[in-house]
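In the form predicted alone, a lone chain appears below as structure tokens.
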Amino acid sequence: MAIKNLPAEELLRPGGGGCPGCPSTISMRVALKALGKNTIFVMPAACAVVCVGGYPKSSFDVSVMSVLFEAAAAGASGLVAGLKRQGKTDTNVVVWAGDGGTYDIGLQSLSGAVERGTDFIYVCYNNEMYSNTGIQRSSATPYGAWTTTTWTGKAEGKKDLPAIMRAHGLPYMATASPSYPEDLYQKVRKAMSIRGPKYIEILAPCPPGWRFPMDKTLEMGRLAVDTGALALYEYENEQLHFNLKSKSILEGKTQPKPIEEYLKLQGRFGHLFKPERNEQALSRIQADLDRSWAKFRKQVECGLA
């Protein structure tokens, strides 16, 4: 699919409250051409939150549910319920939360919903960080990022949600960018396609947070994709399937770019450079990409999720 074939319809109109270059807009905005009208929104508290816009006005032509943080995937269980029992099946109920609402505090009702088997997708655009509250660390943040709460940079690996998510046993999950606005379309397409939970995880490069220029959130997407550091694919009727680059790089065809390409562009890594290279540091980061892919190619070769 060529972007210039995505539908004209805008359902997230101008006057949000996001930052220049936010992923989450960018993301949000690829989304509703998928979803369409008949979309409700669940949200947490989180950077999108914002960007919906100050009562009585906003920037969505979507019904958006806001819930606390902790009970956005619960919000939507009832959502999906009360729909149900009006007879009402065809309405698309979508959680849009960030890492914070995912990874940490929201994480118990994301599995209970999941387990229960909730008609909805859940989509996580993940920044890495607590960025609507000044920039904390959370568990999807990756080892080495400074963040105001790791200000010497964080001493633990990042969670890794998406493979806890397949243990779930969920129908259908998918991890995308914005960068790559047509992959993300085909996959929220899909995800509308299937009955059950869905889970649809957004790598968000965050510039304020990340600390690179506006202009460049595109461009950071792509070099994630380029190096490694984001894996994009598909699972379903548990199986793995890469999409993109991604797939060149898990069958050999394509070498990723030295991951250092993409860290040194963000601030938020600028410490493993200056005054000189943290060599220890670098090379820990390298050999957990390069352990991830490893995984990855074995479970791909064993059919195994």
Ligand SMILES: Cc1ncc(C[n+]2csc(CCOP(=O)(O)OP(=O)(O)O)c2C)c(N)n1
Contents of the next structure:
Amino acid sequence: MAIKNLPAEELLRPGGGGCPGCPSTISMRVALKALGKNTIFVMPAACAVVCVGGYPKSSFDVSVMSVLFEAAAAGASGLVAGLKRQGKTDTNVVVWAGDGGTYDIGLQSLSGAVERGTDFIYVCYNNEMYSNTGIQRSSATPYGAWTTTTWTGKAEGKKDLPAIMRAHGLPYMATASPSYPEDLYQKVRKAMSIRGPKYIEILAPCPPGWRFPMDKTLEMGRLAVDTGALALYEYENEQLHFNLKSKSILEGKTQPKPIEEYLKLQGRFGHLFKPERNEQALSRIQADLDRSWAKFRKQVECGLA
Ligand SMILES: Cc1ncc(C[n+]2csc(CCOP(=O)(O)OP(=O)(O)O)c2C)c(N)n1
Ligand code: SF4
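To complete the pair, please output the form predicted in complex with the named molecule; the form predicted alone was given just before.
In what comes next, the whole complex appears, and the chain from above leads the way.
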């Protein structure tokens, strides 16, 4: 599918509160083209809910239910049950949450909703930190990254939440990027066609938090895929299927670019390059990444996910 073939209707209007170049807003615009008007968003505390705009104004042409930080998936479960009671089973109930609200504080409510088989789509736009409250670390923040609570670089690696979601045995999971809108669109459409819980994780390069110029969001997303920092895939019927360049990286047909090419454009990793290169940290980051691809290859070879 070509980008010009995406539906022309815009359900995200101008006037939202996101920063220029906001990856959540760009992704939301594409997702709404897939979802259409019969959609209700459930949003916990995060940038995205601020981006909607201040009540009574809204930049969205669909309803948004704002819930407590820890309760997005529980709120969605209630909404799905209420709609079902009214006979409305064709409404898309979609959680749109940051990584703080997903990897950390909302994890129990997400796990519970998935375990109960709730028919909803949960989207995590993962900007790898708590950006709305001033860039604090989350369990999705990668090793070595600066945040206001990891001044010298995070000492721990990130939690593998996609693996935790797959371990729930849910019917559909995918990773996506605002830099590949056609792929994101198709993954949202696929999620809409499947009953039960669906989880989509969007890697969201955030200019103020990652410290890069705001016109470089899409370039950063493409570099994430080119270096293998983001693996684009779908998980369906307990199988992993890789997409776009991630497929040829997995199959060894494309050599990923060195991770440094991605890191050195982000101010949050600036301390790894100056005043002098931190070879130990850089090699650890590359080695961790290589290991995660080796694991993916094994999983695909053995038909495991
Ligand atoms: C229980 C609770 N703790 C803390 C907060 C403050 N808070 C509001 S938004 C936010 C950060 C959200 O981070 P994330 O989910 O990663 O989304 P992002 O801001 O990055 O878009 C925090 C800590 C809150 N609203 N409720
Ligand atoms: S801080 Fe990042 S995620 Fe939040 S509105 Fe700005 S660009 Fe978007």
